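One chain comes next, on its own, written as structure tokens: the form predicted alone.
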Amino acid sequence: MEIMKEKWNDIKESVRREYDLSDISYRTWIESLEFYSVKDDVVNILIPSDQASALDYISKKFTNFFKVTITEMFDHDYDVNFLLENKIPSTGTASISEKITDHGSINNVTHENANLIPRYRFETFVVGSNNKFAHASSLAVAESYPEITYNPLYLYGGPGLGKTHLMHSIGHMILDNHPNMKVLYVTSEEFTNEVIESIRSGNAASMTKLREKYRTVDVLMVDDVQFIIGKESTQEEFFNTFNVLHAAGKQIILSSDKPPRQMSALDERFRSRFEWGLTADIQPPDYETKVAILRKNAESCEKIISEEVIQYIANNIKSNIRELEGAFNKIVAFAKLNKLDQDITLAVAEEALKDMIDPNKSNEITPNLIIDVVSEHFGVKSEDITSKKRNSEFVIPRQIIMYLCRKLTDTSYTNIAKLLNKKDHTTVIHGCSKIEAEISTNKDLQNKIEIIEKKINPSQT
């Protein structure tokens, strides 16, 4: 026992070399393990509290490495067991899964077919205490792919926190390690416009061909799945389509802004099924995390961020992580305009920050942070928001700007109309009247509203 002990961490790294573990894999799964017993030829391994939920995971995973590795390196067979630190004593010997499931290839998908995001990957994905079971959940699936560990994966929490990295990174693990794999993202607004094409048409031929394009896949991953709650014909399809897949054992991944339980608005059969697997949340980032992400961004930087930048930022910006690495490019853009050729400083960075930081002020919330809010959620560019176009893509997106002018500002009726390039006001007062009739039964439209003003105004979140 106590020669097994001294070696622990030689046992460790012939496990990592042997099994060919990528560092993120190492450190995520292996690192933290402590030996804590042998009895009669079982070797009872420590996983520590903080990782009780990744318990089944490791024991299907690493049991065998280990039981292997021990085996070999003490030439004697060893059983071996994974016990949770705040529940010694324990006994019984973890097995691991012999299940497979047998995905054939189907077609030759790189990456950029897949509609990934080159640098999401997890190696560039931060982690911390506020994404820490979400980030061991998405690896778990990725590494274990293709035996299906959780299905679907439903990842939630508020915008700008990581849930589309997550879900990108992934995607090329499983492509990394399966390229004749079929793997596809989308996001929910990209399904809902592609089943409204296909109804259109009025074309059998093109409803089949969008249901050959989801159906057929290995691993379908949805971003913002809460936008397809509330449209009828786009729901109906996505269901159908989740449950082909789920039968045929092909992984599904989810995410949205909040868990199943919490969006009243959905069926009760789409809350069940999103419960299926495993459901996991991100919050927003602690002032470590935060940090931490600053110091990986100057690790690319041409020139050398003080750490005084980095905790000015860090301390300053408090809502997500989309609006610090905004801020942070920012401080680069500007002393690149400005050529400045010294290193970055505390001045620097103040100054290029004033507008987003100011110690004496909240944010202010105007019309114009308003529009470019909202034109950024919908995909549209603000000069056609604010021009005279009649565009039936450009109508809701007006709609919502005056209602939400009117529920987050001072800003008056007349000032609307004239910041929208409207004649009259009363043009103003039926579009907030309209959003305000809607909110009240479409909860797709409450959805989508909710994200836009936690967008607008983080600090609520």
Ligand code: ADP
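Predicted model only: the values in this text are computed from it and were never measured. What we label the rigid core is the largest C-alpha set whose atoms superpose within 1.5 Å from one form to the other. Positions refer to the first chain, counted from 1. First, how it differs from the form predicted in complex with this ligand.
- Core-aligned CA deviation for S375 between the two forms: 2 Å or greater.
- In a rigid-core overlay of the protein, L445 has its C-alpha displaced by at least 2 Å between the two forms.
- Here E31 does not count as shifted, since its C-alpha moves by less than 2 Å between the two forms after the core is aligned.
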Given for the second form:
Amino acid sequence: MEIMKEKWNDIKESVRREYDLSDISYRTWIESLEFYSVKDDVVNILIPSDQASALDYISKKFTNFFKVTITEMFDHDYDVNFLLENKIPSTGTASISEKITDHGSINNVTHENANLIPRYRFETFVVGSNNKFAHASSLAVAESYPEITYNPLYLYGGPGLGKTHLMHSIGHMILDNHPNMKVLYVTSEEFTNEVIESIRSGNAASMTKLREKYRTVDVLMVDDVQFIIGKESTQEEFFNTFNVLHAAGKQIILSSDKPPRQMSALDERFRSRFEWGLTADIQPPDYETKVAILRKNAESCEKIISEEVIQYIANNIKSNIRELEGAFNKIVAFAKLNKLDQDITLAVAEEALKDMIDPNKSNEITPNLIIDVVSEHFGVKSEDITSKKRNSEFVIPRQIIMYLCRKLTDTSYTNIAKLLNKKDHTTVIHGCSKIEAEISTNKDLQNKIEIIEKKINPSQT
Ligand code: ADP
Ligand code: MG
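Return the form predicted in complex with this ligand of this protein as a structure block, the form predicted alone having already been given.
Let us now look at the entire complex, which starts with that chain.
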């Protein structure tokens, strides 16, 4: 027994090598396992208590790996058993996946066709106690594929906490391992618009095409399903798609802002289906996780960001990771704009964030929040939206910002013009009335604005 204890790290290393485990897989499942005892030729291995939910998965996936490795190493037949250790306190520290694997250009097209954002990968996702379970569940689904572990996997949590990042990570990993599988990521908005479009066209061929697109995939990911629920025809189409895919054993991954139980407008038939697989939540990040994420951002930044600045951001940005990254980028942009070429100091950070960090204002809807959410929604940078650039892709987002600033805040036309770098407030008046007029006839736009409003103010129902 002593010898096995001494050799425990070699055993784990050998499992890693022999079974060619990826760094993330090793770090998530194996690294924290501890040797416990050997009794009647059974090796007992401890799973730390904060990994308790992974017991089933680890036993299923790794029992045989350990059994073979230990048997070979000690030249004697052993069985392996995993036990839960409930007494080890959770350390709560965040671990960083430092190494970003170079995936080169392999299958870029497949990944693009699947609608996947290149940078949202497991390698760039920082694991902390707030997202540990959701991360482990996502990794389990991805690395076991094509074996189906949980179906559907349902990830939920507030805005900006990493749901979309995790979904894309699953998609990338499945495609890396199985390039021929058909993986498709879609936002609820895209799905809704496609359904509305094919209904409006009144043309049977277009409905058939839509069904063919969604019902022939191997892995379907639908992000933010709360935006589909309650929209009658879209919801029905989604329900049928879900049933067809699930019955065919295809993997479905969903995200939402709430657990199925708390979605008030959700029919029972949806609720039970969403709970068929596994639901996993993501909580707001704790301090350590925030620091780990900021350090990771700092590593890939050309400016040097001191530890003091990182702590300042982590202490002051409370709610989510999107804002955390927003604050970070704002500081870097501020330093560049003011041509500060020395390292970024605390004073610079304080100045850059002075209107963002105000503890009493955290829930207030501000024009800046509207600008950020709309920019993100359209996939453009907020600096570009507020610049003088005249590209056509900025026209609609800017008009939506004008409209929402009037609707949701009491900002004057003149001040909105200033924020958007427009000389004249009549541009703003024109923009607002344009959106108002169009909203009553254009269902896509109506839907888009409804979704953006919910993103700005998630508590509104
Ligand atoms: P959600 O879909 O829950 O609203 P996102 O997945 O869009 O949130 O995350 C918002 C931003 O924060 C993204 O840029 C994402 O890469 C980043 N992010 C979220 N969680 C993490 C994490 N754990 N590690 C690294 N980046 C993260
Ligand atoms: Mg998202």
